[in-house]
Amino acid sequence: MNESKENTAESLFKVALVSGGARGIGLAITRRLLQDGFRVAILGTRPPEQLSPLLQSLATSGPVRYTQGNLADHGDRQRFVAETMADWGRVDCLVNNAGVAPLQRADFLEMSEESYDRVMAINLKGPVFLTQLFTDQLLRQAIRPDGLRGTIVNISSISADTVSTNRTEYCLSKAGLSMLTQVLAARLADEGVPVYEVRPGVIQTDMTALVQERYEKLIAEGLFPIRRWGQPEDVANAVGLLVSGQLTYATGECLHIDGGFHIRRL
């Protein structure tokens, strides 16, 4: 009797894939999903031996696995999904989180093709085709008892609709990710797969560390109605809500995690 209950419980586990899930916002998302009972597969660029202490720490909260790979690389994306399937046999949630800023901020007139290609390959092309792989597997799986097959969450940025003339390629990549959310939400609505966008504002991570002084000043001056830095956990909490199954009639929704920055004020 007990063995039967254990086997039933084991069969109900859910698997989340998180690109860039070992640092910054992605790490907070990984921790939240583990806390919520997901098994989490991480795709990251660093060698696994460098992450051994972190992965061991995460494993105390739940099953976690790591694939080293570049989101921009076709073979690495395929391997990420294949290794996850080999270990756990299913997928339920994809969080397209990984992204990079330009190596050097440059005015539009000075932006290089190399910078454009790098940012777009990681921030947009990678998520597009990782989602294609994920969805192909997801649609092979049966509808779950909760009426869904799975969930997709795209982590974009306020740069999806806020211009930075010295980060053109970044803004374009995030605007594209926002449109991807709409396309997928429409395409997968009949398949039991809600799709959402989380749009963070200025979040305190290593990506914003180089411009910390500038943002400290803007925050103090009231650029955001909530006058503080956003934290990775703020974004992770939004993801936790969206994958909880409580907002299934809101597919295509964009959740702003920006301290109210998106509010138009006079």
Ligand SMILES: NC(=O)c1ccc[n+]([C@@H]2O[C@H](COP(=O)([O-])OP(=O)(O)OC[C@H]3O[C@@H](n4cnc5c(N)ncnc54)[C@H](O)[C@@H]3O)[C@@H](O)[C@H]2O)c1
Second form
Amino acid sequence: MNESKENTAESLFKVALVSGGARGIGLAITRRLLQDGFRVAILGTRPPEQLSPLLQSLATSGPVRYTQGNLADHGDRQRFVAETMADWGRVDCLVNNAGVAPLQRADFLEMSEESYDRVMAINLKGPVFLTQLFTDQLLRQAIRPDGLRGTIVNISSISADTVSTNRTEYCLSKAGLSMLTQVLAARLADEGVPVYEVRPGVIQTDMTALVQERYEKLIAEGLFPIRRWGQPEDVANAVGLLVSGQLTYATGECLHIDGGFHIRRL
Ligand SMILES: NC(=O)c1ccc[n+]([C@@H]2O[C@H](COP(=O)([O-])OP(=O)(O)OC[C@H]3O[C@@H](n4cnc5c(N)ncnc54)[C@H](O)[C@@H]3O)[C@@H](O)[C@H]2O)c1
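In place of the form predicted alone, output the structure of the form predicted together with the named molecule.
Time for the whole complex; same chain goes first.
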């Protein structure tokens, strides 16, 4: 995009990239960012034909585009950013949301290298190198009139610092994402790019459907000070606040969206 077009009023829209933005927490984030006036580019694994009704309904709130691809794949990550640039000519915000649980919960002694590689490739390596591509593009763009160049939000998990001995690879991937937030917040502080972590507790989505009964019981017993499931919108509201530009001096901050689970209690 040439310099003069970039500075016209017409180009003052903002573009958000949301990995896994067509389901669960990511879908709530997409809806929230569309409501807040962003154009949203989604990366997801399902073929677009399966998502036509959803994408059409999202498009009633604002411009939305979809790239089918695997976050763990180098070429798919490049295509996601390239297609978004081809359509909209700029990027402003990246939400690293997509992630997977291990296919099977297994004790540390039984964890396979295959499961470790799968979880780390999607939950950590994918976001690291998608963020590298995003940042490379972002730093070519001018600082906006609001003083910001862009924003990065990483969706980690309470597993970043809460141990599950039967999900070692998941905990490691989320702890890594948490450190990525710190590294990037320091690296990009002088560039007008705040970087944040959102750390959800137990959120009611497809990911937790398989362990629903277990969590119902734990929640009823008071595992969280606020005795209810987290909802995808709880996480989306946090992302909306962080990308609004109101908390720029808090770069590197982590928002716990967990019903108070992180509070140490006796
Ligand atoms: N649900 C929870 O309780 C909870 C708690 C803490 C953190 N999280 C994190 O929040 C994020 C979203 O979780 P969710 O509950 O909405 O899960 P979900 O399974 O409902 O959705 C995950 C999304 O990620 C996408 N995705 C998965 N693998 C991908 C890949 N290889 N390439 C591209 N996209 C891929 C899926 O298509 C889907 O849209 C994840 O990173 C998860 O670890 C979830």
